[in-house]
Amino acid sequence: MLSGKRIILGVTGGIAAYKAVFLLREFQKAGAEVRVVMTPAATRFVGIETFTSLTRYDVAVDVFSGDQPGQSWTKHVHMGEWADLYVIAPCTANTLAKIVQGASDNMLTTTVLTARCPILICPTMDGEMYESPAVSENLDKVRKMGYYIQEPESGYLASGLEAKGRLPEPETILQRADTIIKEHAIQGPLTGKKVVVTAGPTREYIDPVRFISNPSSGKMGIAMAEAARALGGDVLLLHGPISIQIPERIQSIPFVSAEELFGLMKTHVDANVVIMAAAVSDFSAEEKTDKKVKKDQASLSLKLKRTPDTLQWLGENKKKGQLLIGFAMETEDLIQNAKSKLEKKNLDWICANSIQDEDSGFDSDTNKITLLGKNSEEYFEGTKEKIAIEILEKIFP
């Protein structure tokens, strides 16, 4: 249901808290990505250790923490802009109305200001508080703010009483998150596709401090990942070592050697579509040894294996309605060579990377690429963003 969605869940401090521990657990089961922040009530009813272990993330509490050296201050920004739905359940009486005035006191409150995605509030309290005048209005004012409310339930109350208040079973909160995701999908022509966009080098070694390599810095590949994402398109990256930092909204998963790669392909074989950028090395070395190589122990030749070549067999693998999209980056006679592994690895479009300028390729922040498919050419040139966009506007009108 929530497959490769990214999903935060507020906890606050009243009693259902530890209902949402169960809550994690089945976004968790329907696909989502989840990370926690919790108001500091909220540890009183359940421990910080616990949605540590299952989500496998720092869970965020206080803005300014001594005692969470790992977790920056401006946590809540990346949060904000990372999510595809804010989830917060419970929501006690307390919170609702700090949520209502603007309060940023901890790291639940303050990430509900830099929030890009829609919010859902699950309201959760005793009855009598529930039907009080004051959250009423609350209410009512958080529904014109434009957030999503799930109404409590009716039963037996931690009170012990019986009224309004309990906080809903997951499955449905599970379904009301759903809906509200599918409302504030972004629509554009690559809408419910799944995208696989590579980025950066690979590193061959030689041994544990040597390696084959080259300066690709990912840029180009993060920057079609980002225009993908922005079509509508449900993006995973997967990128070799750089250090430019990935984008929190963009989902990841890292690779080092050729190798590693092929495989990382193999297992995401059914997208729909595949935009191969990364700068893969065509050669490993044959042998590698587990210790430093002493340089009067070395030889002065070092022999050389081909890396599995993913775009060929990606292309020979293609699946029925794929579309394959690679690179070719050449010191010379660009378009010719790019025509021809476009041919060769049964592509239906190519990316002809020019790198003989200063202002494109390698590490620059800026490129100029010319895209060719089986009958079309067309020019592209400015920032990696810019043209990104420009690239797969003209591949998908």
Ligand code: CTP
The other form holds:
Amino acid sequence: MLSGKRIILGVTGGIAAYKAVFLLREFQKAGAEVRVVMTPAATRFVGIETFTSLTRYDVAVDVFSGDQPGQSWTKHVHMGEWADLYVIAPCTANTLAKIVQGASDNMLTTTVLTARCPILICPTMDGEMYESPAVSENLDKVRKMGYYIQEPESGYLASGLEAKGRLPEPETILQRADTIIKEHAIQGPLTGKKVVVTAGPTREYIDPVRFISNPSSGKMGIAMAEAARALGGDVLLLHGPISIQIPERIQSIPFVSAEELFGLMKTHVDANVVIMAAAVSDFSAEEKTDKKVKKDQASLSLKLKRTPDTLQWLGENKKKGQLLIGFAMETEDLIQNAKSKLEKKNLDWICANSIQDEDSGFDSDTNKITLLGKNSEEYFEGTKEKIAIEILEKIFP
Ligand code: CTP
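Right, the form predicted alone is done, so what does the form predicted together with cytidine-5'-triphosphate (CTP) look like?
Next comes the full complex, and the chain you just saw is listed first.
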């Protein structure tokens, strides 16, 4: 249901905090990637380690994480940009009041302010508190602010009383989360489509300190990933070793060698669209040594072997309705060579990229691309971001 979706689970200090552990498991079982933020009070009900172990990520509690080493991720206000949905469950009356006030005294409340994604608040407290005028008024206020509220259920509460205030069952929250995420999905020609984009170079190690690679920066691939997302796609970026920042909102998996990329792509053959912008090495060392090669010889010959051609393999195993978009890096006979790759690799489109021209190709911020389809040819130039959008708008009108 929530496959590939990214959820921040905010846990506040109420007795129902223990139920957030089960909720987290259900989110994960539904295919979501979850990261947890807790208020300091929540850590008195459930140990940070419980969530750390289950998510394999540091749990964010304090805005100042100096006393909690290794929490680099928690420092990022990008957390709210990363997520598709922020669910606060349980949400105490105290945190609700802070949200109304715009307080940012801990990581959970700060993330409410930085979140670009929708926020679902699950107020959970004792019946009397829930019915109190202040809580009712605060609930009205957060609704007006555009936050979603999942009303608590009636039943037996920790106080021993029967009243409205229980955290709803995980299925109810999951269903609501799914509906909200769908409501907020960007509507475009790629909505509901899984788009896998590759970017950057590969590295083929010869020994532990040397490798064969190329100057690809990954800029064009990231621009394609951003453009696919802007058109509504569920984007997964597979990237080689690059130094530029990948936007938090793009889901990504790193690879190093052509072989690794091939293996990764095979696990994502269900993609509706594949955009192969990675500059993949065609050769790797036939033998890789575990120890550094010493210069105790006058010359050295390297024997290379072919790496798997991921795009060729995708073309040969193309699924019905799947669309393959390749890139062609050429120094000569650009159009002719790109056309033959389009055919040979069974592609739908190919972006012919001259690396001879100024202001184009490797590491440049701008590019010059001729997009070739089976019966069409169109030229694009400008910043990589601009032409990435133009190319995808041409392919997906
Ligand atoms: N590609 C790939 N696996 C490889 C080599 C290339 O998947 N081992 C993909 C690239 O990502 C690109 C397309 O194939 O989308 C064309 O890559 P390019 O380097 O231009 O051409 P090659 O197929 O490698 O052919 P040549 O090097 O002979 O030009």
